[in-house]
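Below sits a lone chain in structure tokens, taken as the form predicted alone.
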Amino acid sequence: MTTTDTAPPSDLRRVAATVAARIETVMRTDLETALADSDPLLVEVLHYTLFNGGKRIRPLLTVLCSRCCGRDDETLYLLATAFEYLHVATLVHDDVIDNAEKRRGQATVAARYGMPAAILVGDWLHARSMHLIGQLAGAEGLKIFCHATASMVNGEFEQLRAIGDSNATQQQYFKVIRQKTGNLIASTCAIGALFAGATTTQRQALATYGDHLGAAFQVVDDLLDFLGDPRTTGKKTGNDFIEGKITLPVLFALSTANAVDRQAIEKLIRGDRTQPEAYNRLHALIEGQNGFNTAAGTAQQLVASAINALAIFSETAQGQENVVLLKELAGYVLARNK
């Protein structure tokens, strides 16, 4: 895996920038309406957390998937906004759980405004996202959305159960990341298709694309925690190890190590993970077992599966441009460095 700066293709950059700008405009309008009688601090905190340079990938997926199935209108961007609200809510709550001080190079909501404000703002964003999904995608859309969010919470609990457990399996790992990330990205795609009146086959194909894409995204995240440049990622390397998360590079190293090296990895996992020398030793052991390259290969396979799921759209002229953009987005997820 390389961590050199890899930009998305020019067409994807152009479309992503256009969609992001439109989403930001819609969010500001929606907030103005939804917060008309709200406390000024709630308004301030929401603007602080929503307008700080996010990539808006989830709304982009909603828009592209709807376009693939033939619908692109103003209401679509309000629907897509719901997924940005949910995404930001999860980030705010994750930072509370992790006691994080920084997010995207800035103070987290909890660090700047306090933990109660962070929890409440996350709750508001989650509630607003559910309101918009129910209003715009109906009962079926809300069912997909709620299943994904419930699955995400369960995945977090299963991950907590596996903290510091060197006997965790790859099967458990993939179950967790599909619940935490894959299902949520899949719901983004499926609801975009549902909104456009897609066929069941189209919806399933786009959901499958999202599931594999989300899993690949998480594997790349795991790699960046070891291989990323903190100046680019905005996060210190080794956080997952310090928190005791058994990620895919570690699992591959455990599965191929000889008895001596496996014992060394297990000792590091059970020991004081805050020490820099512990992280450096684990990094060397994973590299010695080719764990990073093997995990990167898994991410490549997941992206290939995501792209293959789009094959049913290959003869659909109306959505072909957007199918190409979805494929380019999958490639960018694989090559990203932050």
Second form
Number of protein chains: 2
Amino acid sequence: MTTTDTAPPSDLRRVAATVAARIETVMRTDLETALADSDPLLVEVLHYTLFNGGKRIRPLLTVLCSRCCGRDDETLYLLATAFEYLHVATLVHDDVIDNAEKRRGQATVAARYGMPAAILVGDWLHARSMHLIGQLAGAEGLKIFCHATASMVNGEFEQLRAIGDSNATQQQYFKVIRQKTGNLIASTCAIGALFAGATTTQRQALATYGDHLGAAFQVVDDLLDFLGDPRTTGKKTGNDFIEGKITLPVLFALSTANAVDRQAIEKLIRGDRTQPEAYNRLHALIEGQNGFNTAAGTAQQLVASAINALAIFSETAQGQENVVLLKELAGYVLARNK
Amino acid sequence: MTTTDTAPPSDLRRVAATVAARIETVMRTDLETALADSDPLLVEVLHYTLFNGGKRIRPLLTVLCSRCCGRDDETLYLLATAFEYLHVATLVHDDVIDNAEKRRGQATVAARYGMPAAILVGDWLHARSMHLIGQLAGAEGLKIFCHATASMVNGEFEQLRAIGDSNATQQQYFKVIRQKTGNLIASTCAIGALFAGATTTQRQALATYGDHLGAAFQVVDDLLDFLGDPRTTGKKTGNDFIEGKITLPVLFALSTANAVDRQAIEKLIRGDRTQPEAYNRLHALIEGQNGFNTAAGTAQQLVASAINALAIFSETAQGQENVVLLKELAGYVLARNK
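Give me the form predicted in complex with another copy of the chain now, not the form predicted alone.
All chains and molecules follow, beginning with the one already shown.
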């Protein structure tokens, strides 16, 4: 957040681009198979939502984690595709839930094709991702995957419950983001490892890496909702506040503010959150408590923990360059600006 | 539709009640395991939507099909539960898509708990059903299951495309109901057979039975939308017409009407379908073309084909009573009034 150098290191950039291109090729072939004789509108909506400049970070994680554990073949890219399908299914349903008009600067599926199409396409992607995981990672992989999905739903419910609640705690916040983001990223990494026939230690290390990385990713996302540049992120700032989500910068500000400022923040949370002035006031109060920097520090700590979890790979010669890439990717999460 | 004796035969009724009770016990235990440490609202919504007097016909089919092929143990009931989860997930998402207020006479999840809860609970049930199928019916079972889900979504898209289209054909209608209902019921039966280690012939026979049964079920559903008693069905008549769905009685009427009546029907379909008079007019025009009786005849034929598919079991002593129950269940589809 504080650096202006937001580009990932060139090695990571090159590998990420190569993997993304390969994933997109595999995805197109898989869609062709899965969508034979399907309704043209279903085909159109799936392509619209799957090929819109996504960074393919989840499949990249699966690929790097499998490579770390010694497997890299054609099937790996199909397995990795399942995580992009699930991710996109989640986004499409989230946009219905949030009534969102835009995603990455373009109309959401719900806005462009209507709510029924969005719900159905999410369900289709959901089923296809489960199918691929079941075929390629077996019952054990599917168990991890479905557990992560169920946990994500539970995280959403806990988040709904905490909406507009100025008594929400940091503990609740971390529990929600672990469930909403951490578990899914952890499953992405763990299933990559499982696919490669990793040892339990390797698999657990990569799951821990993913868990911390996912949490860091979410903290940065919450920061971008205050500090991001809409021209870069493709979305307006202040959405979380308007929706009543109490994110980490707010929680830090609440925890250090004096009684007067604390009451002022609580009043803003309970008041009319759609007023730009309310948002600006909150922004200033968080800044006054150094809440943004504290949250950025938390993201740094989470990334450090993620990298630390990879220590067990340091003595393995095999796939060492992939371990380096995973570390670089974790660092990039901190620097991202969209 | 034409009989007043709507009760299933007593043997079927007894077995259906026993299986339903067993399914509900297994479901409660499974939910307890799966929902440990979950948000109380998620738990509440799941119980609200799963325990509301559902007839548990899908799990009953899985159980009877597995028994026909020689397997009946505790695990079977957990496998069968997956089909109820998927079914309910579909209903919950359908009710969001259709903006439905009531289901079986009580408020839908979306109406009672809001649209976000409905989408999320559908996703949770979806994931849990896939998990159970993957664990208990293996990659092959999951493949059939996910294919049926994807096909259902495709059927919904084809149906959306045909909304208010008075040029829709019977062929399109049957394609849609096969995808929306037939495939899922077929997969329910086929996976029961697969679970029991059935021969390919047995599995195919049961899938064909399910396919025809599902289609018959849908035709009867479409008839009930015109002829059902709201006090029994728990929903108003005429919903399909208001939503612009061109169902079989309408298609039959269109195919036999003279030019004047045909134009009258087309005008009603393209006009303001929310007017009670428009619905009453359409009802009379279909009646005048004998469209309801012709559709009921189609349902009878489909049920006969379903029963016919079971002929291969006639020389197997094993599980013969379950074959009889499957036949009775198919007959009951014709007589049902809700």
